[in-house]
Structure formats: structure tokens, C-alpha cells
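First, one chain by itself: the form predicted alone, in C-alpha cells.
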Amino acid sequence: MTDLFSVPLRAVIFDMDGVLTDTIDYHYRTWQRLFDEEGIPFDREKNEELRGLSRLDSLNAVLGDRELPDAKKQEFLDRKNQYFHEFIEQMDASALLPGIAELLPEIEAAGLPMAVASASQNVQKVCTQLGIADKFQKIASVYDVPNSKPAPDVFLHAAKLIDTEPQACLAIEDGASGIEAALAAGMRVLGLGDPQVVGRAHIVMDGLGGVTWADLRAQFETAPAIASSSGL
């Protein structure tokens, strides 16, 4: 791992829930919509355990053994999805997490590319909400590639769409299937939140809050070896 620290960083790639903005509860409440209109347990609990899956791989772990035809799974889906843009229409600059709006404008001086690489359909919509969609050269889902987190297909799509190399690249995730995926691609990466949940990342922290791109750059090219922090 020291090598992989010791190669000069090229690129940034953030997740989206959890990261740049956190539409978790948005996705609770409309899961929970669907759930209850079709008589289907679900909680919050449930809804945790979804962060970082694809709307069908989500739909399926919420069914578990239940049958359905994949036309009715698709009606669920886009009642899911009709359900989220009611939300999402009302999202603006105020959605961003604490540090977003002060930290891609410092990497974006840097002369560094950004791109996104998110499990969310409405990636996009989500960005330009947020004000934000400017600011990353690429913006890339799961439904671009074969295989969602925690396959690495989307981090190294975005990646290619950039022109980086993986090894190149900070990837910034919440989720433990992200983790996985941006470890599997090859990528430095950085755990946000729960260390019982990000702690595979090769750095932790709470959150981006008061963090620098300088405080990034130095932890993520000098680390002599894997470490850990709640914070810098």
C-alpha cells in the first residue's frame, strides 16, 4: 500500500448520498411509501442497509424471497422513482454536506478532474439541484456499467471517463459497498462516517467538514502506511 501512496494524485471521485449531499431519508420515505402502499415491511433499519445498492438490487434485498414478475418490479421502481423526484425538485445549495461547497472548489484549483460514481439513477439531477453538476468533468451511475457496487465497474468507468488511472485517484464513500468497489478498483480511498461501516477504507473520518484538499493531499500521498482518524 505504501506504493500505492507514494504515486502522485490525478483525480477525485466522490460517491453521492452520504458524501456530497445526504438523500438517505428521502429514499427512507419514498421506500417506505411504496412498502406501505403494497404491504410490505419495511423500516429504517431496512433502509440503512441499502446505502450504496442500485433501485433494483435494493428493491430485491427488501423482497427477499418474494416472488414478483420483473414487470410488476419495474412499475415499483418507477413509482419509487416518481415517489424521489417529488423530493429532489425542492433540493438546492443548502443540501450540501458540511465542507462540499468549500472543497471542490479548492481541487478544482488545483487543476485536478472530479467525477462522480454514484449508485443513484438521478445522479445528475441530483448535482444540478445541489448547484454543483459544474464542477465535475463526468458524472456516472451504476446503470452505466454491468455490475453496481460493490463490483468496482463504476469507479473505473469513471476513472476512464476522466482519463485517470485508478491507482491516480481519491475515491470518497459512505457506504461498505462502495468501499469495496472503490478498494477493488484500485483506488486510494476515503471512509466517511461509521468506522463499523467505512472502516475498510485505507482513512477514515467523520465527515468533510473544516477538511482541506491540502489536509487530503498530505494524508493520501505521504501516509507511510494504512491509517486510521476520526478526524485531522
The other form holds:
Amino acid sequence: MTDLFSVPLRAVIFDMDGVLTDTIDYHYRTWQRLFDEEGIPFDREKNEELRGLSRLDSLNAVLGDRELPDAKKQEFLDRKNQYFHEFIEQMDASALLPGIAELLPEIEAAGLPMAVASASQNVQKVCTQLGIADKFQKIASVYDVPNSKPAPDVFLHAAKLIDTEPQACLAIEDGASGIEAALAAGMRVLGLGDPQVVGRAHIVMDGLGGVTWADLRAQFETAPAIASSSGL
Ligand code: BG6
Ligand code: MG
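Okay, that is the form predicted alone; can I get the form predicted together with 6-O-phosphono-beta-D-glucopyranose now?
Every chain and every other molecule in the complex is listed next, the one we just looked at coming first.
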């Protein structure tokens, strides 16, 4: 870990949902609508467990032992996505999470490439709606790789696309599965949100509001202070 923190950062890889924009409520409302229609129990607490999981993994997590034919599952996934699109069609820059509108240009001005590594099939569309798609050299989703988060595939793929070794990447995540994915990729990891969920990240913050690139660089390139402040 000390070695990892001594490597200068050369790129930043962002998760999208919950990091760049808060779509958790849209996902909740669209899943709730689907499961209400199907008489399958679901609530906000269950929705929290789905952060970072692909749409199919989310459906399987809710279905549990219920057996469904693949065609039926696909119909559920398509219907959920149709409902989700009703929300994302309305999205614009006002849906950026606090700090993002300031942080992306700062990182760009510092000359570091940025990428997105998301579990969402809608990642390109949402980044375009938010007006930030052109800030990223590459936008990757788990649909580009064999294994979804918590496997490291999408982070490794994003790093390769921007030609940066994982050890020189900072990954920013809000989901437990995404934190595991970025750690397994060998990156430094900033977790945003509840420490009970993202506590395995090297550093945990509430969010990126008021956080500058200089702050992040100072913290993630200085091992001993990090090791003690994150409890690792
Ligand atoms: C992740 C979200 O980014 O994307 C999950 O955290 C969501 O909640 C997943 O299920 C899949 O999104 P989409 O847009 O492909 O349905
Ligand atoms: Mg997320």
C-alpha cells in the first residue's frame, strides 16, 4: 500500500451512478414500479443493495430463489429500462452531484485523462444528458467486458483504453461491488457515502462537494497519513 501511494497519479476513473449523478432514486422508482406490477416484494432498503450491480445482477438479487424463464427475465429488464428512460430523457446538468462541475475541469486542466467505468448500459446516454461526455477520453461499461463488478474487468478495461497502468489510476466509487472491483484492479480507491457500504476503500468521503483535485492528489499520493486515517 505504501508503494502504491508513492506512484504519481496519472488518470482518474469515475463510476457514474452515485458519483457523477444521483440516479439511485430513479433506479429505485423504476424497479419499484416493475416489481409492484409483478407482485414481487421490494423496498428502498433492498434497492440500496443494488448499487453498482448490473441490471441483470440486480434482478437476480431481488428474485432470489424465484425461478423465471430467461425470456421473462429479459422482458422485465427491458420494461425496467423503458421506465428508467422516462427519467433520463429529462436529465440535464442540474443532475450532476455537488462538486463534479468544478472537479472535472480541474482534473482536465491538470492534464490527466479521465474515464468512466460503469455498470450501466445507459452510461453514454446519461453522460451526454449531463453535458459531461466530452470530459472523458473513454466511457466504458460492464457490457464491454466479460465480468461485471465486483470483478475488476471494467476498471482494467477503462485504464487500458486511456493507456494508464492501474497503479497510477484513482478510482472513485459509491457501491460496495465497485469498491471491490477497483481494489481488485490494483487502483487507489476513493469511496463516497456510508462507511458501512464503502469502508473498504482507501479513503472515504461523504461526497465531492468542495473537494479540489489538489486535495485528492495530496491525500492519495501520501501513504502514511492515508493508512492511519482510513483505518487500514
Ligand atoms: C449501476 C447502478 O451504475 O448501473 C445500478 O449503480 C444499476 O443501480 C446499474 O442497476 C445498471 O444500470 P442500467 O442503466 O444499465 O439499468
Ligand atoms: Mg455507483
